[in-house]
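Only one chain comes next, encoded as structure tokens, the form predicted alone.
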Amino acid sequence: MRIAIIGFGSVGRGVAEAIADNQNGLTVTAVADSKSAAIDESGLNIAEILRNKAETGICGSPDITVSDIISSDAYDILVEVSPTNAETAEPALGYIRGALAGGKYVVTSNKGPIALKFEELHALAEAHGVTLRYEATVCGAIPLIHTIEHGIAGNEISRLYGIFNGTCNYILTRMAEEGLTYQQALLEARELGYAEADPTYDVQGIDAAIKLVILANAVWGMKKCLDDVDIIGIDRVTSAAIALAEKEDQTIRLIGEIDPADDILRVSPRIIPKSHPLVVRDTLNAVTIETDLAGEITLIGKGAGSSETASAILSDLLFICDCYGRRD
């Protein structure tokens, strides 16, 4: 099948070079940055684009734009991974609308749209039969998504929570591991790359109660927004607090939470056992899924970096061609 890249990025990239070095049956046949595109129905020449990208720092021409890929039909799977805008969601949700409307799948690592618009898009890809795969979008590598609706179909799910962030996660394993302080933690998460330079929505918890409204919208159909979520940071989390857990042999973190029964939605600091299975280091994700059948399911992985997205979106991709159409 034909994929269209918009956003060509770290995520981008690493989307077309895992197809490239792949025979799995896709082929790049549209790239769009925020200054170029570029089209070849026949397939692009991946190390050349990468090549240009580097050496020019736009993939194509700037007289190709975003809206001359969505509007043609160079392309059977539209990737969307520009940057998430979690208060309009666009020009995501444009390049989206557009593509489903036009018959088009969609993969997205974008939370913007699926946070905000989730029912409107999911009503407008089935009323063009296609489909609206978005697993990047929610703890990066780990298969969260593809679990429930497939892996436990079947189970009456009644709760869900865990670590959905690997900045706040990597921050506290710090602050319990080595004694440093909050404001020490953060800054050697930046001077690796797991904290942006304004690290607002991670430490506030904010990102992470995006991801809840995600998974509450898909999953339970809650038709729940941001301002449902209870968020509390950690960026009020002291040294102090963390080392009085610790000689109670727990530990905190940052845990999100969804209980549909009790209308919850939270992101909160919380103090748990040193043994309780989401107490993973770093920027490890975990999330506990809890089943009538079977049982609770922790699933434990990395939630983000370029290679862990493109790995799910990967996925998502493969999916599709297995139920839709075909690889060769």
The other form holds:
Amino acid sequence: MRIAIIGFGSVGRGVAEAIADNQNGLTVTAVADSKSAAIDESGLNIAEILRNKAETGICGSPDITVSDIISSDAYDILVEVSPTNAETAEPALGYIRGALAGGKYVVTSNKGPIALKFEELHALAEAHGVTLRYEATVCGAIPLIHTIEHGIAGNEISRLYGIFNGTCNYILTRMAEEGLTYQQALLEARELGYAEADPTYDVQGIDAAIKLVILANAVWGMKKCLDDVDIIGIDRVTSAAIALAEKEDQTIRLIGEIDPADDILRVSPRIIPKSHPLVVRDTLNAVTIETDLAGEITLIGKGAGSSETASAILSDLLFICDCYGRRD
Amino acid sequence: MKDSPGQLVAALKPISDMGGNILSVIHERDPEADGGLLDVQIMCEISEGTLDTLLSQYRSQGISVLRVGEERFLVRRSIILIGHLIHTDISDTIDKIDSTGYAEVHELSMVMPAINEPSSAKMTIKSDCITDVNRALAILRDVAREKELLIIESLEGN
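In place of the form predicted alone, output the structure of the form predicted together with the partner chain.
Now the complete complex, all chains and molecules, led by this one.
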């Protein structure tokens, strides 16, 4: 199938490389970054485009826009990996709507549109006989959505909770293991590139809350938005508090939790036994799913990073190919 | 039990052997009583579901249990509070739980760093059942909001 990639940062480039490297029946026919785009229905030369991007900073011609790609018939699946806007979801939302309305499949890593407009986009996809997949929006490389939708299909999921933010997990791990203060651990996370210059989004629990909203809407159809999540971040956690927990073989982690029966949707630091499978180190993510038939299932993996995100996108792309690729 | 030396210790030992906690022992010698037997009332905390084991231990030692009083289910839940705990009156915070009549603050350990820095405390709440512990936690959540304290609950806290 033919792929158009919108957003040519590290994730977009990672996806393009993975498609070019693997003999998996996928061809990249269009790419776009914020300033330029390239289209070739017979398949773009990825090596050349990556070289251009590295040398000039743009991937194609400034005369071609993202809209030209979206409205074209040069692609079957849109890979939308442009930067996230958690408030308006634009411009990604417009791109996704345009592609779905044109009967194209969409794979995205963009949390904004999925958190804000899941119901609308899902309905739009159904109306046009296509699908929208978003594995990369939650927990990076962990196949969480796939596990829930397919791996444990038929199970009733009663509760889902876990560690959805690697930055916070890194900070809390360092505070626990080295007795660092919150500020020291944050500084270290920044130096290592795990935290942004403005860490608000991560440390105040907003990033984790957005992922909960996506799961609540996608798994349970709860029709929730960010305001429905009770959010407490980690920025007031002290190393003394962690030391108090450690005295009883427990520790503190930022846990996101969905319990639909009790209408619980919250992100907060929690005391958790150190022997609990969710207590992972450094930037790892971990999620426990409580089900009626399969019991508890815990998935652990890398929640961020370009190749990890590309992995999730590639699996969505191949899933679409397997299910719908030979239909024509 | 027989009113002879060492009998009381023998009656208490099975409780401590199973890791139980003895809360009170009422041991009254009645000079009028005959037969050299003595009634002892023990109040203790033992792990859930171990009462039958304790009773059979007593039987095998020749101690007969006249009556098992109220068997109460004890639930403990720990939380951590962070903030200006002293300035926001920690004893008032504790009173809010103790005065409920269904839950009490069982343990409190506090770390106070430099002046004006927020302190951290681990508080254990004890009650007869999960419902009451959750009611007490709801009160604490309100107090924390009011006093601008960060409350960290345990994961299995639902």
